[in-house]
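One chain comes next, on its own, written out as structure tokens in the form predicted on its own.
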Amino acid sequence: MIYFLMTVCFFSTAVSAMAFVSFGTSSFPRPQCTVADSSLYQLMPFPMGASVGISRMKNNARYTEVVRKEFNSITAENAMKFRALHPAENTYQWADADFLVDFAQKNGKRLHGHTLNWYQYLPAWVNNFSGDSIAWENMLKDHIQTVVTHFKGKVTSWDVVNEYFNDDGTIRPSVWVKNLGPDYIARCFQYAHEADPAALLFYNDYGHEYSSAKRTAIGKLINSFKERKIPIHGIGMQFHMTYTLTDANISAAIDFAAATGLKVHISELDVRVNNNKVQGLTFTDAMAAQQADRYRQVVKTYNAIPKSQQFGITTWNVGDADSWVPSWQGAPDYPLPFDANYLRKPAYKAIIEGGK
């Protein structure tokens, strides 16, 4: 299959991801298009982002160049999580996150912080913390405010709390709920706002696209925050989805988020194609087309919400080889708009089409 973004195209066996727009899925010569302005974010009507890993940023020049060229928003994949920043009770490690801040500032990228509070990726000292509720409260507040203050004026926005709800809409058990009660989530937002009143604060979760119960619970939480004047500015929908997800499910999730009146961030987008976890699966043209269709539909639906609410779309990492999905599901997958060599897949073209 041949895909065209522009009309000036030719075939070559020498493929450069940086010099040409390339679409395709096989190892055969691929169509390449020279374009004067081929940056994804410059072709889109809202910010386009990717989460990034610090090791790849430091050691993979092609990865870094794609991030620099294609996106105007970046999210710290792991470098700003609790365990990465605060590995011991009296120790903070800033080097990796500061590296990302420096990259963002030098290259004019918006930086989204992920995440101030999560039930996972905690250091051992937190899981083993034995203080009373006051000690737990002080520890949580100190962590949030130390981190937000460190990045004040450098990080535009934060996922304050990540994945507070189960799929059935109940509150997820965690060390935070156990030791601080369910309303600790509201205090997380208050502490972050106190540390940086200019930062935009998001609640982030997965499952919006398949669980109406979770959507309902998130809606109730947001309404409660509004009534109590708890600072919250946006809702993050992860959208780790499969190529079989229906248009109706996509619309239900995005329309719900827009109805909150908050800014809407599709925050961790990827589209899986190996639903059956087939070992040794090869990415085919048919899979590429189905995947591209889902990317197109997500972007098209998102682009229809009010512009003032469009915080942007962020893919969860850059190329297929960088994705968390194969490790998580124990089978190969190809969920991102760039392949393992950072060549643009049909999904890339579909994103642009959806944004028109």
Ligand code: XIL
Given for the second form:
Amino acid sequence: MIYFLMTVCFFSTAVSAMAFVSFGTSSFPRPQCTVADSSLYQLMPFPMGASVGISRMKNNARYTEVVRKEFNSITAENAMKFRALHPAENTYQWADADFLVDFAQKNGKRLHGHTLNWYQYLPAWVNNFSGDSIAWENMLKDHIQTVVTHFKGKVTSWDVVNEYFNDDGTIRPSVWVKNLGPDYIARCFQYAHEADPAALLFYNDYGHEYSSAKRTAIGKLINSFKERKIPIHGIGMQFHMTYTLTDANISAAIDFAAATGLKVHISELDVRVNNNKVQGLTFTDAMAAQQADRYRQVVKTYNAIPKSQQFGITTWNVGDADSWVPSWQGAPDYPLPFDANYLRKPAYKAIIEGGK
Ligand code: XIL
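For comparison with the form predicted on its own, would you give the structure of this protein in the form predicted in complex with this ligand?
Once more the chain from above appears, this time first in line as the rest of the complex follows.
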């Protein structure tokens, strides 16, 4: 496996660091290396982000270093979700998310909040909540406003509601819709805006690249928000995609989102290669090349939308070993631009090429 790698390596006998480019296999012997000051985000025309896990940030210096060097936007993979922040009715747990705020502030990174409202990742107390609709409304509002207020001035933007629609464009059944009715989604945006009028508010979902019914439903929602003056500033497209996704599908999603006039965030990008869920799959050079080509195409297409709408592209975690895809798909995969050792894969180079 050939990987593109630019490193600064510190030899124990050397008096100074030496920068060089090496092409090698993962078994290629090399001195102890750290990632050089060259960086993805500095080479890109719009912000480049990654979602991160807090325990890796705390315990894996290599991971943290790659995040610091390569990305200028960060999303908490899980630490700002309802269950993480608000595990019991009267208990908020800020420590992990605050750790990330601290990292972002010390390193000049933009922090994107994910997510104020979702049907998943809820604590048991919410799923079992037995109040009437007024109690539900207060609970929804309290959560959103307590969280947004806590991070006010620290979090630039929020995924306010995540995955409200099914793939066929109907509204997904959830405890929120069941107890509050479908228009609760508009109130989520209003509550968030009241708590931090400066925060950019996104609707986030997946499937824009394969479901025109879902795109249409999202477009209608955005139009109705605009007509009703409900604050919304951006559309987040997760883009958990496969390496066989066509150019046409990529363009359909990105062009549709751009046509809303809102900011567009590719918010959770990963490109999986194990379509047939082969156990024990080997990641071949051919797969790496095809995956890189898809990353290039996503970036190239995104780069063509108006600059003012380019909120950025965020990959869903950093290295292949960090990805949620194997557990989601129930099969091994290699979906990210860095390998398990945080070496840059062909996809990394392709992202830079797509941004040119
Ligand atoms: C995933 C995380 O990556 C996992 O660690 C967690 O167990 C479940 O959630 N869509 C989203 C993300 O909006 O929040 C999900 O993240 C992936 C799919």
